[in-house]
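Here's a solo chain for you in structure tokens, the form predicted on its own.
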Amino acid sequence: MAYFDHAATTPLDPRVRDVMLEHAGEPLNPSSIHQPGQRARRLLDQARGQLAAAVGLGDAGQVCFTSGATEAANLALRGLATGNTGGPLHVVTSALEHSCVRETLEHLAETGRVVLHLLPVGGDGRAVLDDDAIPMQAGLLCLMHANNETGVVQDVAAARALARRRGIPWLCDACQTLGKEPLVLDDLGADLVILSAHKAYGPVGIGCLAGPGLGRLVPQITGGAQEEERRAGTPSVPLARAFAAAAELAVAELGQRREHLAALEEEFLACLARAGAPHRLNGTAPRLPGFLNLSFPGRDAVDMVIALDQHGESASPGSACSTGVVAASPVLAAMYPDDAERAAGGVRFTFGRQTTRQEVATLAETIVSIL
């Protein structure tokens, strides 16, 4: 089976696996005061420092480990909403956000804890950051770094300027960015950033919420003083060390990974063009390399993915968190509100560091045969 769904999850890097397994069998509880516990604390602090350094965050104390991106998003959004005692929190966002952000905000809005203000979305795949669309009472901007369905990189410089100009915190989902685009959190300027290990060849089950905005949050998981009382529960030292190792490798190998992914994308699109296979690229703004969302006229995305799977090719009809839900992508529906067929037809192809040129050429041939 050829795997073209690296935006959903990446295979665990053997080098990261070795780091994770090094201490996997040991009794490591960083909250214990005996020597094994203090050793666990040192290993956890070391991992936190390595991760912070890898993503360009000067203060390692601004990293809060979580079970993944979904928990990090909930901690940020629910933590800010709970701490906003003067009424509902007014949040500026768009339909482009990942479901862990979008659906959490919708739930908070339904319960009266949040008021949503949606930014318009362009056909290029970017949210339109218009000052006129930002209400005076805005208390949070939610804008991701790179979209998880199209790979389009949002205008983060404009987001930073807008948030500073209006004096509001900015929550940025950067899960897809690590290892594919330069990422320096101190330069990014977001108050809170969501990261996930398994999007960058690390293990499933660990992520983090990072940035100077952690101090604004009301904890959502209580019952212990772990993570500076931001998130109760015994942290996994092996997973934290693996996350840090994956982040370090992502940064060290960024150039060669980007070059490899860009070459695969060029080869794939060239094969489709030579075969005359009709397709439309969803999202024309600058994208992450090796990250494509294509619609095939007259073809439903789910049908295409099933047909590809039967040929031994794994792709996705959208975000992995929407698997099993046969509906038009909210992201593509926002980008192309007058083209229901295009919105329902987007297939996501995301290549990885182990994907070969032969594999993408064969993928193109398979698509041609299906069409």
Given for the second form:
Amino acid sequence: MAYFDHAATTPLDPRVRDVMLEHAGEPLNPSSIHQPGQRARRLLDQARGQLAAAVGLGDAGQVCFTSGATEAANLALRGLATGNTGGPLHVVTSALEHSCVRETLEHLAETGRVVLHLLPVGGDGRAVLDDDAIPMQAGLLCLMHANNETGVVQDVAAARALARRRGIPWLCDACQTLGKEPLVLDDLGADLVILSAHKAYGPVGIGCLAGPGLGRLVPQITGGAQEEERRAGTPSVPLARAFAAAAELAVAELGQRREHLAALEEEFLACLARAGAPHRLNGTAPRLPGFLNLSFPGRDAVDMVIALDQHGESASPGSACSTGVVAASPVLAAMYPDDAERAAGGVRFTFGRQTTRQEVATLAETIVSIL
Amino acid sequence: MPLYLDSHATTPLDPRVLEAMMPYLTDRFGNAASTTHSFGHEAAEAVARARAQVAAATGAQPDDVVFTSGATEALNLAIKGTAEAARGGGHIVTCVAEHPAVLDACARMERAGVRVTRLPIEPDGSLSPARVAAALEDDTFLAAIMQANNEIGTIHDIASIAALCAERGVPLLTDATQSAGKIPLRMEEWGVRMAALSAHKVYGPKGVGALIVRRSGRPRLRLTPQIDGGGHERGLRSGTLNVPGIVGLGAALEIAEAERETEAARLGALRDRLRARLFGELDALEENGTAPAKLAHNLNVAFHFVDSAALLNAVPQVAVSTGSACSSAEPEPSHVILALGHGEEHARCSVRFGLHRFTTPEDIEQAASLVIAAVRELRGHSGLYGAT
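Could the form predicted together with its partner chain be shown next, to go alongside the form predicted on its own?
Zooming out: every chain and molecule, the one shown earlier first.
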């Protein structure tokens, strides 16, 4: 079985696992005042510092650990919407956002706490940051870093400039970016950034919300003074340390990972081209390396991935988060509003640090045989 | 590592639980929501098995289990979720001695227009079911009563409270964080509609817990999700499932249930020995939470004339606590000890002991000797103690 769904989740790096298991047997609650508690507090703060340094955040106090990206997105959006007194929060965003941002915004819009303003989306996979399309009353820009279905990197420089010009906070989901593109949060300039460990060879069950915007959030999970009263609940020292270790490795090995992923992508596309397998690349703007969303003419995405699974090749139709029901991708639908077949046909292939050239060559052969 | 006697704050991970988790920290790394390939199927099957284990341990159905990041999140979901579904207004009945996660969520809902009744507890730490029943009103949409207290270990009669609540058509939420795997919980049989628990209080990993929600039954239980985006867990809690953590929670509860009675007897004997030594060798002590129904591994003692923080400093070899861990960063006296009818002075000299699965008779003898010596030493410096 070969795994080409690294955008859904990645295997835990054995080096990260070692860090995670180092203190797994110890009863570490950072809120306890006795010695094991103080030790837990030190280890947690150390992990926070390591993570902040790895992602280029000068102030480690700007990292709030959460159970993952979805909770972080909810904390950011509900936290801002709740704190916004005097009418609903006007949010500028696009159809490209991950479901944890998109669906939370939709829920907040249904209950009148948010008004949505959707940016147009180009066929290249990028949201169009048109200044004229931004309403006067805009109170938040919600634009992701790299898209989770196409891997297309959004125009974050323009997002930063726009947010500054308008004097509004910018929430940036960078879950897919860590370990695939350089990520220096102080340079990125977003007020709030969402990160997740398990997309970068860290463990599931931990992520964070980071940035200078934390101070203005109304906390959502309450009933304890943890995380500077921003998020109640006993923090997991093993998970936090593992997250930090994964982030450090992602940054230290960024160059070699990018090279490896780019080589795999080239090999895969060359194989498809050699076999004359017809396909269309969804999202032509600069992408994360080793991240491809392809439509095969006349083929539905779900049929394709099921056929691939029967051959032991694991890929995905869009995002993994639409549980149970595989719905048409809203991302591709926004990119190709006039081409329903293309939008319904997008299969996501995402390679990883342990994917081999042989595996991607076999994957290409399998696709050719299915076609 | 000092003698760890603070199992109400957190417990060490049982090696057997870690062993159950290991495959999911290595080869079986799939995302349980990846429905189109075998890595995802494998993860989803593991989650289904854990769901059944959690249901078996709590007397509920597998479909009732909603995995969360822990008990605090679960309690937030239960209280804020029902309050939001009640659309502002209505009434909650809870108790002054609940965990801060419950009290804080209730206080926030109160600011949003919900009326909150906070029942007192008796001087022995018990809560009469009749008192709960008497507090229910026509628009009470939730009663939130813990199964066992996290500071003094007293156990509330959840079966009777649930029955009385059911008579009035009020859903009962019980915080089972301290009691899960330690005393029986039969949600369906007793008519408990929601229960919250956490893996790390029962020798499982941190970062995972569950809210068990029996949505069927009367009246219908309405719950508004607090974390959206993906529609996981029947839409009640979105976010990629923490598969290794969930497997750990299932295994931890299964082990605890299997060993429940023998372990309670063993820890009860050790706890009684600790109590006997402290009370036999020291004077001016008072036990907090003397109700007969009490967790076997809990002992909470007021060492009069000794500031508990000073005692903790004097015996760094013994890890005990001055109150709940979630609030011990704050210098406030314990709200639970105050609720027993004691003053701040009494609260400030109270210490919580929490025994656990790996506590040995030698640990207890050693801890007792160290604490007794430290109390004598500190009292030697206390003018007040000598004056009595």
